[in-house]
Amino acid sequence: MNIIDLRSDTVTHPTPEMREAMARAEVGDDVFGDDPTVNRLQELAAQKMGKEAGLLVCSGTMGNLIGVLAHCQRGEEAIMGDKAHTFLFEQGGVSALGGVFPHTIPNQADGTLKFEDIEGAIRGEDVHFPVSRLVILENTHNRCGGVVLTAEYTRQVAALAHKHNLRLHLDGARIFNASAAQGVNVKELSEPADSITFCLSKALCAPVGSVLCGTQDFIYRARRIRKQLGGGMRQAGVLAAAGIIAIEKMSIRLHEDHTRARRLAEGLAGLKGFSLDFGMPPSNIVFVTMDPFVKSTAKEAADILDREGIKVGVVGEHRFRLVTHYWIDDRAVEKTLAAFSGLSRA
């Protein structure tokens, strides 16, 4: 049975071209800094993001953690949204491993943080308070429905942070999706931030890895922290080879995933018993909720779908998250809609 896996774009497999490139990748020892393929990937990533340097890391979670630790000292704080991935889904690593305090403020429906909320969260000079050091934004924003932040908004937040001597880190796990959704160069979205992490292993299809980008000094500190966390890799060129293809080729086809996400959302919205949580998806993430009269829970419905070869993400008692990616074609979308239609009639 051909499996249709909509749980996340993290389930993507490397393309045949990636596998071939991995097999013939020129490698060295990346901890010593002499893996030529890793070096090429890092230079490419930095150039794309408008930064001086890049650092290959194992995951987006590691990239965000290193980014926070490179900006903040123990006892300082990072201001972030209450729906931020760093706050919700990274096991509190910034606190557990870095002693950094997460100061959360409300995410708006469009994924933004209000300027007045950011400014109100910045601590004054008081011995009782931790020092505010960092603001974190997320683009696209996962738990706000894959919404995208504009370059202008990011510039304004950066200016506000810098006015108070704070830095801005961008969790850009799906920044290329944000670029595709807005039809703007990815550099416009990333350049205002002092640092950015983006994933190679989501919609870009590489098997492993993210890249953290920033200034030369920032990446020097980040490299030391990566080693401290056990993230120093050796012949990592076999991974970087796939990452290069991810950036150069897979990043320019993401509009196809967005089109299929909209088709999926339109179909689900037309079914009795299902409603879209955030309206039409701006990128590749669809959140949908079953109405109370549908007898099964989301988990029970997911089990039924699984038996038909369709895997979906369950994110609440009656709520699903569906994510389109390279391995979801038009036929997979139509089969998924047919299966949900069966649930609607049950």
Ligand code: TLP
The other form holds:
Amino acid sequence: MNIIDLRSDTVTHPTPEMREAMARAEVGDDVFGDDPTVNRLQELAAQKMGKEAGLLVCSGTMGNLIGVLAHCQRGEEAIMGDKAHTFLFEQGGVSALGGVFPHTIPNQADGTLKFEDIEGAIRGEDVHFPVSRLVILENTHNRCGGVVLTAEYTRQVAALAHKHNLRLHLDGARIFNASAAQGVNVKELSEPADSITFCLSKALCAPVGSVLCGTQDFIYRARRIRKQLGGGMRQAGVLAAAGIIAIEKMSIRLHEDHTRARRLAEGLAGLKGFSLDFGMPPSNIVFVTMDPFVKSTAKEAADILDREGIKVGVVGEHRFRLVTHYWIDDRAVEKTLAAFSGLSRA
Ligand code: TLP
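Alright, leaving the form predicted on its own aside, put up the form predicted together with this ligand.
The complete assembly is shown below, putting the previous chain first.
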């Protein structure tokens, strides 16, 4: 990748090793369960997450949607943060397609939901109320600045949910980043949840795909829903081959992206007219706000950067999001900082 693309880690291209593995992948019809590479990926994913089974799905959005629909009946309620990806950025799929009612409570700055808010949101036994069925957490938390939830917090939320006969789904799109940031085994973060979706196609560089993991029975239901949504894939082994490398090789280098995100954040914070929205980033996501004296809008600034071959996410009138990943090296970070510093002169 010649362009410095910081808009997201979703922009990552597959590595040369992935492309080779994709070309060589053994395949079969996965709707029949016949694709050996998909089966291998699903087993590997389940084992990493400490779950009985896994299911390859097209995207993180599809994994979360299927997860919610496999837990909830129509008219039931899912409790989630007001900054959750499942609430803000998934096209309202859980209600549009599943008739599931999202009940939002405030996300705290550290990405958590308060225990008392969760407990307060759970409905009692009353004929007027929908049935509360699910709590959703997100780790790392995208819109809270890539912050991480601890294993202990996740366990406590799971215990609270289970006490009230609810389930816990984890949107772990970037769960390997959460694991790298805390230096803990990914399984510790995923195990307390009843189900987890994690993405192969973000910082892990695979071109397509996420894996939904849970019990055998849950994945059996999830597989049926995936088919219903048109997400049953055929010779998906070509994708799974990249996914296996994503898990085995790419998940163990994410601390490098986190170091670069901190360098980027440090540099931006040192520039006149820029301030970090959430302080130093714990993982690979940096949110930064620009004073209008630099450029009147973030969009205008982003257009100038774009002409220099640097793409950044515009997430507000004066706000940017920059995400580091495998294809962003030290030189790219320094070039980006130089370009930001040149903005007030451009
Ligand atoms: N997030 C994307 C955009 O949709 C905002 C990004 O660039 O960060 N959960 C979380 C926490 C996510 O950040 C995302 C993608 C998803 C789920 C959905 O994954 P995909 O894009 O594969 O559907």
